[in-house]
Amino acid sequence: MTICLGLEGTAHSFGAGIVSSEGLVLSNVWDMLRPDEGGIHPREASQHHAYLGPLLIRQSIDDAGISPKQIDIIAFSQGPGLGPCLRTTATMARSLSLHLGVPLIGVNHCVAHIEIGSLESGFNDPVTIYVSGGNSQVIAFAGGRYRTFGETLDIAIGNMLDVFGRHVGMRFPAGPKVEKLAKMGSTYHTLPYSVKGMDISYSGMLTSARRLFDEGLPLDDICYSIQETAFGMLAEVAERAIAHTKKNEVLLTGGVARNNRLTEILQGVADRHGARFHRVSPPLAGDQGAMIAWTGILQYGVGDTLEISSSGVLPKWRTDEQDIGWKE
């Protein structure tokens, strides 16, 4: 049995997780941080990733019962994300993997979404609808890597969410808070539907919410317009990619997963289409440690690992351009 500490600092958490090859999670731990106003600042989110990523590893050790010297493989995010962040976690995998003379695995941050709801589920071969803070795809495994069939053109739903919330006085994240008020809308007022063959756009969603909550709107029915319309958007999207791939299994993952509504409305695609639909659990569902773990399990099992060297990080390392050896 080979034991990998997988490490997720790209944006605002920072996480450790303990992953066994026979998928088992051993531990998984993390912390965010929420700023008092604004947005995450890359700066303050690397000083908070410096500061608790050691207890946090520690931590993951203790709670999988093991010792340092039973780790094998040491993971991390090497990217997409957040410069400061992801430099702050390598410099820290980097230590442990000379410290306890292990390999070091760079993992893509939403290969890995991808490759811990598959885990969970069971799913071979899904489409994938990941929806975060910082990203939006419909993905498919398609010539031996994951393929992007659309994705926002602007801002993340995640982020256009956070920003709404700011605008209107909600607290980081604000998604929760706009989930919540949605059940009590019922008011549809419309909003800028954009879906531009397979992508999709926010900017202009945002702007025109902003502009009625300015105007007095109930902010219940603003936030049911913003859902009905944003997931709506993604729906679209997602069910063209599963009649073009003919694909029987349809995955949800991403720190937006956690949404009732969205998952209700993306069962209703998939089984429009007689095909399987699962929803991340909330504990895997946002940026957590397991996820690396996992997917560097999976790229040391093809030998797919880095050199202290070669361990620079990729803030803009797309989900596409990484060879997925380890799948059919």
The other form holds:
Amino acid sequence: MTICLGLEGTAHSFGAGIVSSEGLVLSNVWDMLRPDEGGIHPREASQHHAYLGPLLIRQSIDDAGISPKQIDIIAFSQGPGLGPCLRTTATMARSLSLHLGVPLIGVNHCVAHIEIGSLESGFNDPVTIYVSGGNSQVIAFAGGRYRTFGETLDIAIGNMLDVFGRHVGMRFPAGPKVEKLAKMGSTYHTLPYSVKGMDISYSGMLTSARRLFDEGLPLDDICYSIQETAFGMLAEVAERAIAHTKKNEVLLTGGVARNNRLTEILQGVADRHGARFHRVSPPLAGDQGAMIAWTGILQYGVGDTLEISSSGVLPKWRTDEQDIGWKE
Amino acid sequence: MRLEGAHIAIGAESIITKVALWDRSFVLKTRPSKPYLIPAIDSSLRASRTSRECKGLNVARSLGVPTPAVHAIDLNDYSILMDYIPGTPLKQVASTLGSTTLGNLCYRFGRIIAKLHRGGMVHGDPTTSNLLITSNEKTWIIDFGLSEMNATVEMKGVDLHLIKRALETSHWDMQENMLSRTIEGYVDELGKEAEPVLERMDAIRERGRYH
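Provide the structure of the form predicted together with the partner chain, given the form predicted on its own shown above.
Expanding to the full complex; the earlier chain stays at the top.
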């Protein structure tokens, strides 16, 4: 059995998780920076990671009930993400790898979301809808790589919800509050619905929703309208990807996967195409170390390790640039 | 429209039926309701896509781009009756063609998109599934449900970005040749007007948070 410690730190969260080659999550701890006001500043986030990282790593080892000497591999989120956050995380990973004398693995953050979701669901070949503060992507495996079939052309869905929430006085993250209010809304106000091929755009919708609020319309109705429009767009591009790839598994992951209305809509899409559907459970859907550890184990199995000298971070690392040697 | 025929394709948002009328073949394209959307969004999408499709097919024809002719439209059940084109999508045949033939078809794809752009319209879903090749190697473009008029440089840039993405996801082993020949056709048709659109295409790709 191989044991991997995975470190995740691409944006506002830092996480450490320990997973075995049998696919058991032995521990998974994280902390998210929650600014009092405004958005995420990359430098503040990296300071958060530098301050809490060592404590969280220690806690993950304690929670797993192992000694550091039992760790066989160190994996870290090499990209994509915010440069300062990635560098802080990479520094911790390199130090641990050198200190323990074990191999270092660089993991692609987006690939890790899909792999941990596949582990949890038992899916082999899903169309993945990955929705979070920084990402809105529809990804599927084709020609030896995970390829992005569709994504946002401007802002991510989570970011759109947060910016709207800030405008109306909600605290970060706004998604759960928008969902709660949307349940009480009933009147639909038309918002720009923007699908281009398999890509989507949320900026026009955001501007219109803010205007509706400024005009004094009830907030619960606006939240309802935002959810129905934004999730309808996602459902449509997901459906296009399913029809295009003819795959029969649909995986929903990322922080916004917690939303029950989005889940219901995507379940409906999957049903229409006779596909199986799985929403990744909240502890494994957000940014955390277990997904990095598990993907590290898969990469280790095909000899995909890094020398320290070539372990620089990759802030713009595309999903389709990672070889997926462990899948046929 | 109530016409009998065989389903030849069930897409993400439509059902395509081949029907025989007046000793000829036609396509009936119907946009069914999506139960997971609220009725207000569902009916407005079905209406706007049906109307955009008719308009797009006709405007494209007037710009010299081969498209199926529209014979009838029914806004009660959101269906369109149009010519049946006996062709195969480029997506299906691409891997069976030699690189010169494939390159030439892509070159024509680029010219077609350029003609639409010059006429102030964008296709909205320019994938290789929507370019039909007939036995005499004539190219037809279909599926105008996402087309838009009064196109800006941004909208045209998105159109080219979508071509690039479609080549990446469906033709990863041939994407360089296919993209360069498509762009070549686009530039040959549009001349200097192509420059700002190509620049915008690159900018759009960089705009996403990470790539």
